[in-house]
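A lone chain, given as structure tokens: the form predicted on its own.
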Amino acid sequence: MNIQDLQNLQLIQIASERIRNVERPRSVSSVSPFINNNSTILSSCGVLCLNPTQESINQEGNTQREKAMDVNMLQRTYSDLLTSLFREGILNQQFTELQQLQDENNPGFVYEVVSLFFEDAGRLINELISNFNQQAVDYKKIDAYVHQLKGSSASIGAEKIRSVCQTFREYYDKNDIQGCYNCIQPLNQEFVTFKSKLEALFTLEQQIVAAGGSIPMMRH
């Protein structure tokens, strides 16, 4: 053989090798890495992994589904707790009432007045529980504190005290001492249940707005 022959041969060899690369299926790790931001590639390891951009926007928006999932939540446990409050007899309409009297410029409104109430009337059941324990009891003082305090609880709706405040006017008019004094304690533990949901529900409000929802209406 000859040094054409050879010379011939060397490049049939490489031509031979250049085919078998062209044939060859690249591997994953010759995907080039100069890639549309936009495009799905694959890892190394053969799993489907998305460019920092898609990344960021479905985390964007599996935050912003669970934020809604939080607020529905919130609202439903609102309303259910709302709901109770009525069924219960705990609140009448006067409170669905006053709640139309809130908007965008007086968000607190229903919040301010029932925060005054429970101040008020957490002061007139202690001037009562203090007077029946004295040994002279002035019934005439005691009439118009529990007056007042039926007054204020029609005004928002607490309808349990209001309807307690109502029976002890009853019994005074009888002149059934009795059956007033039996009235303080009944009036002193609808006033700390009331308390209590209200500012319970209050809670909720404000978590609800803090997440961006707004506050469901009592419908009748």
The other form holds:
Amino acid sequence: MNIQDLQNLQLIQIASERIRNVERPRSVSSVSPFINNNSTILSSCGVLCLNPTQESINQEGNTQREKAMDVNMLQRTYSDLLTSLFREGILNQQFTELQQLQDENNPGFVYEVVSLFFEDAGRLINELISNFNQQAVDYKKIDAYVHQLKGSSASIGAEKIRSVCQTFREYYDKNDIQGCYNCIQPLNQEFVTFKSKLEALFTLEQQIVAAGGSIPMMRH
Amino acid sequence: MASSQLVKVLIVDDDNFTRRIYKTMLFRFCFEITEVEDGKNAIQQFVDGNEYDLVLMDKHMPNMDGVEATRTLRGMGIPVKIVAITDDASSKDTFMDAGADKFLLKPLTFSMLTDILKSFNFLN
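In place of the form predicted on its own, output the structure of the form predicted together with the partner chain.
Complete assembly follows, chain above in first position.
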């Protein structure tokens, strides 16, 4: 290898470095300045500059298009899931009220209150099950737990949970202990279903935001 | 009105979840908010010399329920606006007789709250 070869090699290395480090042109109109700014080096190396640049623009465009499609798909999945939650009666209008309270001053409000509900409701249901399994069942305490659960489920729009609590209280008012007892399993099941579906919803929200999209607002 | 121009609200509810939702609604109006878990602590707020423009009062609470707390406040001559907010529809007459100004059924929505605040001229 002679000195000229070495110099050419160095030029090629410099050009490659520049192409990697320079901000890639994001549109066709920005290509010409990019080439012009680097033309001396590129032409010195006899490098065909147009095609790699065009290719990088195409790749960038494709990546952005793919990203947009990902966000759209996530948003559609989110909307479909939320619609199904309302259609199945798992959520009611009160949940929409909570979503409308979320803004730039309270960005994670819905997640926060629903997480609080998961904690509180989980604890209350465990207490209920534990109390029913005791020798001497304290029905007054159980009624207090169910009352609390009914209130909090109503506050966040957890309709099915609220409804089972309402049924329980109707049995309690009639002193129908068997009826009360029969509500506990459905209550637990509704809670488990609610929790898993809302967790899926929040996961989708995180994915949408991470992909640069916004959470679709739905009116019900 | 309480001494400063800022509307002061006392939330009285044993459910911290419900209090969280009410606080978020009220923050929209930049009100000053205090929260307590039962009627007894609500009374203590006034005994301690605190002033409020509005009380959001739940019914079923440990230590002292909302009806008793309302009756006690009126007996003390406290003129604060009291809004009873409960899921117990049958308690409306009891609450109003005890001295509540308004009665609302849970769950409280933002528009219900706004209507109440407007009716008391707290949104001027």
